[in-house]
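Single chain ahead, written as structure tokens, the form predicted alone.
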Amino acid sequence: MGTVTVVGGGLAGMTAAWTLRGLGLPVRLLEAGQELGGMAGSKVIDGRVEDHGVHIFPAWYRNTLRLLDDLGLRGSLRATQQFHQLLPGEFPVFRTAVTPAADRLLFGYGVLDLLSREYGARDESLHDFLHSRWYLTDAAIADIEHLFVASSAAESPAVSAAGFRGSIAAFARHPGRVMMPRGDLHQWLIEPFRRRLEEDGVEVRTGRELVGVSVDAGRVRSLTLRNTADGATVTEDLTGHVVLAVPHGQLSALGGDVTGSLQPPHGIDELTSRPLGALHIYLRRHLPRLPDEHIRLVGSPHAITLLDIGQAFEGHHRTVLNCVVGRVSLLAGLPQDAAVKILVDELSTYLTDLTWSDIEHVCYQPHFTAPFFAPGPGLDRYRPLSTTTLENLHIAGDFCAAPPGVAGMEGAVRSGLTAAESVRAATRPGLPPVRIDPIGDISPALARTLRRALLPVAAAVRALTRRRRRR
């Protein structure tokens, strides 16, 4: 059997390749850009390192978590304490909550009542079970889609309930503490990862993109690549296997031969990303009052988030406001300075002691070309299985098939150890199958026991806010 090729070097694409070589496979890692990790790495802009974005680790990353146990790295992150919150004018006050007690209460119901559900092949958006449901306050719902849109870039209609479902069952069913990396992702995990591949065997060739896929008698026979340095491109006859860890649009674009044999056929089209704004600021002062954690602001009309990398990273003097921009989509066709002024003057309105003079840097990475991949109503169904019907070809990606509510990084890496199974099953069928941790869920019968014996606490709480807003 010939080398394995993994073609894309994103943490899908290094998963598959690490987890390959441990079952003794030669493996090689083709990736297009200079520097490995794909949205979970690094990018030097201006001489600076900047993130693509913030990462998390909540407790449920059980796959990406182990991971990092198996490569020594989970000394990489710390754990964070809370999720502060901040509403215009209040600075330095955070809250850890926004809305009134009665709208918490009557939130949670709405957990209970979404976890007793059971969608299977069915769907909706989140849009509109939020609001078909009778109990929940306009405050409540308000809260709910923001927090969401500044989280995943998605509005609540283009957002799957089964998902926000599946991603809640998830916290529930694996509590813990919410883990952040020590610093960028490129110094505490892309780069070790890179260097325990090369270490172990894995030859990493950068610069090498994926243009064309030849298709013959249910195998794929050749790969043509370009060189991005030079532009030259070359074919390469294939004997061995080859998992393309790539975005679904490049997968797309390979043509029918490769779409068609995704399982399910030409799935991949419907399927949908959306960028994810960054904005990092750095500032000639530290920034007093400021949390070392993630922050809200409440009700920012480009659904921005931010931590302070000044404090929360290791090697920084001064504050650097790392923010994620969720409704980044707003400022497409605006000058990047247009857009810059646009976030500051709104961070201004949060951060009140933040001044023009403060700033003496800004990095701004709107990602119209690298958008984030977001699971909307129904699409599930079209998410492929990493085993194709042409015998030598896998596929990873966040996109592909996994529990509801699984995408991002724990979706990335649990799609490189399922297509390394792939790979094992149809090379390797005697050694044991590659470990892939479930996703813990919550019974929808126990669920809907407890929303009917909560039914007449949650109609008083309604109630009660209704005479409350009549006042």
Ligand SMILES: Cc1cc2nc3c(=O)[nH]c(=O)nc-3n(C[C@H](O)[C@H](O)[C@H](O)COP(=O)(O)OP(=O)(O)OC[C@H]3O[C@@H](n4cnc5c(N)ncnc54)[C@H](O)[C@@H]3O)c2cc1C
Second form
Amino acid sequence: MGTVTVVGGGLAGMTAAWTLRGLGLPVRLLEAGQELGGMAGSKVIDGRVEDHGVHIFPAWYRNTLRLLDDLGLRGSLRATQQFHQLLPGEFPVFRTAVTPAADRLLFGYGVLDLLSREYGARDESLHDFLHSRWYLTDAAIADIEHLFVASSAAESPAVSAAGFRGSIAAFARHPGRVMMPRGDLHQWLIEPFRRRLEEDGVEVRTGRELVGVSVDAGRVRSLTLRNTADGATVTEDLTGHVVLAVPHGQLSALGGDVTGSLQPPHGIDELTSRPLGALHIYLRRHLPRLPDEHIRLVGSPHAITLLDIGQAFEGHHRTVLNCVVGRVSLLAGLPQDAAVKILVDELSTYLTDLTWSDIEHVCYQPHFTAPFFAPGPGLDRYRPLSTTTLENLHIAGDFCAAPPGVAGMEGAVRSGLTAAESVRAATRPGLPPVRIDPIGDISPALARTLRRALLPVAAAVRALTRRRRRR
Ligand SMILES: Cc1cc2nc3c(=O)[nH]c(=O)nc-3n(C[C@H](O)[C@H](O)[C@H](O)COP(=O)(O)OP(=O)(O)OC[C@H]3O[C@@H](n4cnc5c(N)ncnc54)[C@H](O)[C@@H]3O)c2cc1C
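Could the form predicted in complex with this ligand be given as well, to go with the form predicted alone?
Let us now look at the entire complex, which starts with that chain.
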């Protein structure tokens, strides 16, 4: 049996390679970039190591956290205590909640209402769900919609309500503090992960871009690879299995033989991703009175969240604002300087101590060519299985089929495991299946019972909020 070739060295491909090697298979991992890690990695830009974007790990990321345990890297994460929210003009006062208590209570009732729904194959947008709830206040709706675009780059009409339901149920079933890395993910996760892969005998080759796949008689027969250093291409015959762990857009670009073999066929062309930008601002000084955890700039037009990695990560002496920009697509087409000016001006309406003269260096990565995948309403049915109709082709990536709400790093890691399981089933049927931990759900019937019981409370609180606002 030939070597298994994994193409794409993001978390999905790395997980697939690690798991397959653990099954005793010879594995090589090919990555187009100079580094592994994909969106969870970093690049050297202007001589500095810049991450793709700051990441968080909720307690329900069961497969991701188990992978970190297996790699001996759980200590790379620390628990966060609070999500800080900052309104314009309120610095340095950070809030834990934005809307009044009554609105939050009604939102809690809305969560119960959402959990009581059985979407099955149906779905609706988060926008339609929120705006059809008689008890939700405009303030609560606006707040949750802004939170979503800040974390997923998707406005509420483009967010799956079934997916939101899935992630809320997961949070409820796997309670625990959200974790964040102790430092740059590349240094704390990707680099040690790569070392473990190589120590275990995985052949890792960077600078190798897959540009063509040739298919014949139900099998992938050869791969055409481009050496990104010199542009030379080479076509290699394939005797073993291949796992494609590249983003869905790249998979589509490989042509009909590949997309037609997916289950469902060509479904991948229906998936959409949106850029989630990163802006790293290095200051000349330490900006006092900032917490060392994530901060959301409430209502910010470009949906900015930020972390002062100068405090949160090791190795910095001054403030470094590591910002994620949910509505970076509004800046498409602008020259970089103009986009940065808009974002820094927006930041300084919140961080009123921040001035242009404080800024030593800025790294702006809008990620227009590496968009972020968040499932849209009704689109889960197009997410492909890892097993294809080609005997030796398997798929991984955060966009692959998963329970509603599972995407991001957990989606990527889970898909790496399902792709490894698909290869195992085809090549080593005698071995036990690859372990994939399920994510818990909440019974809709239970949620319905609670919702009915709390209906009078919700109605009373809603009546009070109406009266309060009329006065
Ligand atoms: C700003 C930002 C913040 C984020 N924050 C979070 C967070 O807090 N929590 C969370 O869970 N998720 C977060 N994510 C999403 C998370 O990073 C991704 O879902 C996950 O890393 C995707 O992993 P992947 O392996 O599926 O894909 P990718 O990371 O995209 O990896 C694919 C790899 O394939 C390579 N490749 C592409 N084409 C080819 C080719 N033709 N040949 C060879 N190689 C190729 C790419 O270079 C890349 O390395 C964030 C993303 C962004 C952009």
